[in-house]
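Below you'll find only one chain, the form predicted on its own, shown as structure tokens.
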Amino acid sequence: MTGLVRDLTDAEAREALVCKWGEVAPDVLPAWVAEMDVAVAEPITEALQRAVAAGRTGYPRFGAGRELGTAYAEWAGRQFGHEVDPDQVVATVDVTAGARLALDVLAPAGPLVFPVPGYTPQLDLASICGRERVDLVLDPDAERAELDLDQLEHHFRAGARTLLLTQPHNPWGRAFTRDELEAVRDLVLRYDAFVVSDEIHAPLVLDGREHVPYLSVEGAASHAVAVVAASKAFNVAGLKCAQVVTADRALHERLMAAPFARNDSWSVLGVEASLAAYTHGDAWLDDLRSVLAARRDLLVSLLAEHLPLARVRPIEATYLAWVDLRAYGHADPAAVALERGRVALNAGHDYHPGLEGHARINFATSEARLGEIVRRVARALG
């Protein structure tokens, strides 16, 4: 650790989280929302005041590749080892936006194939997008969070013909392996399905693994899309700017003559935080990664002295903790944290419907918050 990062004191996160620590009371220790309390990385405020100061608070440029194109392409080289087009990379308002985009203009008809417990919004873009979804779903008893491959074949020989893959997975914390995704590749191509990669946390794999972006899998260009974001890593969310990646320049024509309203239009100031990030971030990446792999450390020690009976699979990516926590006889333990504990996690059904006695819990926090959660957390359950 280099020191780049800093934690936020409570007075400055509920003045800059306005959603995570302003949508809860003032009691309430918020471990909920995937924000995390720590400073903006100091080339993105700068850039961002140059910006603001300059008035550029218009639309942004459009078109794919540009300076945007450029960053990210580079960036990816430097930190995947990804050789990326940068003239096929296409900016979008977020990553749910841009997965709803290449569903609606690249994805073949037919039912979404959708891993749970999964992103809670995520759990309705087949719908919204005139479409059935079919759950690949994790036992909840498993020892290792994998994807079942049976299972996925059997949806694909069913009719589904796209899967919308989170990787590294929200809330699983795993980041999958080049011969998980060599797999998947095989029965995709098996089933002429196609594949929607939503990589937002790929800047957030820990303790110096791999992440293996799907394009970069042999023979996955010509079935797949990723979804990327400097918003997760960086802290940036609100200033909506994600990117459509292709490696196929007819999947990229295609998306290109989607008619102009299919695809939000993102922010000139998400632009601007983004090119800071990809250009100027690494070494305050770098160092982010140390402190999460910390302070998941921490937590996993917190739990085992305070919460026992707690389940919690390795996380290796990611700054969101799923957490098994049906021993201790609440059908909902985050309702209960809430009410008697003033902690605010996510509630486990939300990621997966029906599941009872499990929450997510953010752990990008100060240590001296992650404790207190716990054992507000702890003394809630009994």
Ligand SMILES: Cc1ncc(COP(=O)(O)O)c(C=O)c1O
The other form holds:
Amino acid sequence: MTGLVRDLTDAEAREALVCKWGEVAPDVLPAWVAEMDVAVAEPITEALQRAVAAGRTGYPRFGAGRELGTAYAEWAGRQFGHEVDPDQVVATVDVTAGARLALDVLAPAGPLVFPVPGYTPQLDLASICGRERVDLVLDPDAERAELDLDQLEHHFRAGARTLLLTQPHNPWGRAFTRDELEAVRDLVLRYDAFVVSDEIHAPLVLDGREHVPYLSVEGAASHAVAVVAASKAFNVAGLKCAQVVTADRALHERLMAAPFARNDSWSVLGVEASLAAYTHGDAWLDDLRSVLAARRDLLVSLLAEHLPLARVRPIEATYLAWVDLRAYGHADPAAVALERGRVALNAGHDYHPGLEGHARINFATSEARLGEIVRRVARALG
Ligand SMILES: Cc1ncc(COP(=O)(O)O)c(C=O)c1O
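Could I have the structure of this protein in the form predicted together with this ligand, to go alongside the form predicted on its own above?
Below is the entire complex, every chain and molecule, led by the chain shown above.
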């Protein structure tokens, strides 16, 4: 750890993170929405201050955004060893909108396969895009969180044509390996299906593990699109700028041919923040990954001490822990933690409809707060 990442105090976090801290009562410790209680990296705040001082508050540059494309491509090369064509990086407002755009414009008709538990708002993406959602369910008792290829094949055989892949996965905490992704690719090719790969958590792969962009899997380019952003790793989700990336000219042309009103406009300050993150954010991000790995280890040891019946699978990526609390006998442990412990967690059933006894804990907070969060949850569930 190099000390570049700084924890916010409670007062600073309350000022900075108006959703995470402001949407809960003042006596509640927030460990829910995916935002980190850390100060924004200096290169980003400096770029934003410069842009605001210059009055840069109008529309962003339209088109494929050469500058942003180049910054992302260079960054993806350094971070993932992945070659991206800067011309095939298209800006959009956020990752959820980017996934919607990809589904509307690029994905074939037919049901959408969605791995659950999965990012809550995306449970509705299929119906918003006029499709049926078919769930690729992670068995809550599985030792390891893996994509069940038999289930996936069953869905493709039954007519599903698109997989909304989240990788690294929130809330599974997995960074899928190249072998796993190649197995997915084989099935996708066999059934002539399509992949929308939400890689918002790509920068947050921990312990020196590799993030494998789905587009870097051999043979994937013609049937896949990735949606990426600096927003989750650099805590700038409110600035609204994500990128839709293709590695196939024809897919890119189709994206660019979509009517203007189809792609919600992104923000000029989001572009500034993304450029600063991709160009000057590597050292801060390295430090962040070390801090998050240490906080994850702390969370795991706190759980072992205070909630010994809690089950957590190895967390390879993200700052979000998917915790099986069924042994404590509450259908909705997050509700109990809030009511009796004054801690805001995410309810498991919001990620996996009908699933009881699970919660998601956001561990991107200070060591002191993390300790308090786990102790409060333990007292509440006990
Ligand atoms: C997997 C995943 N996709 C998308 C998002 C949301 O991204 P955005 O705010 O850019 O829509 C999140 C937020 O946590 C997420 O975890």
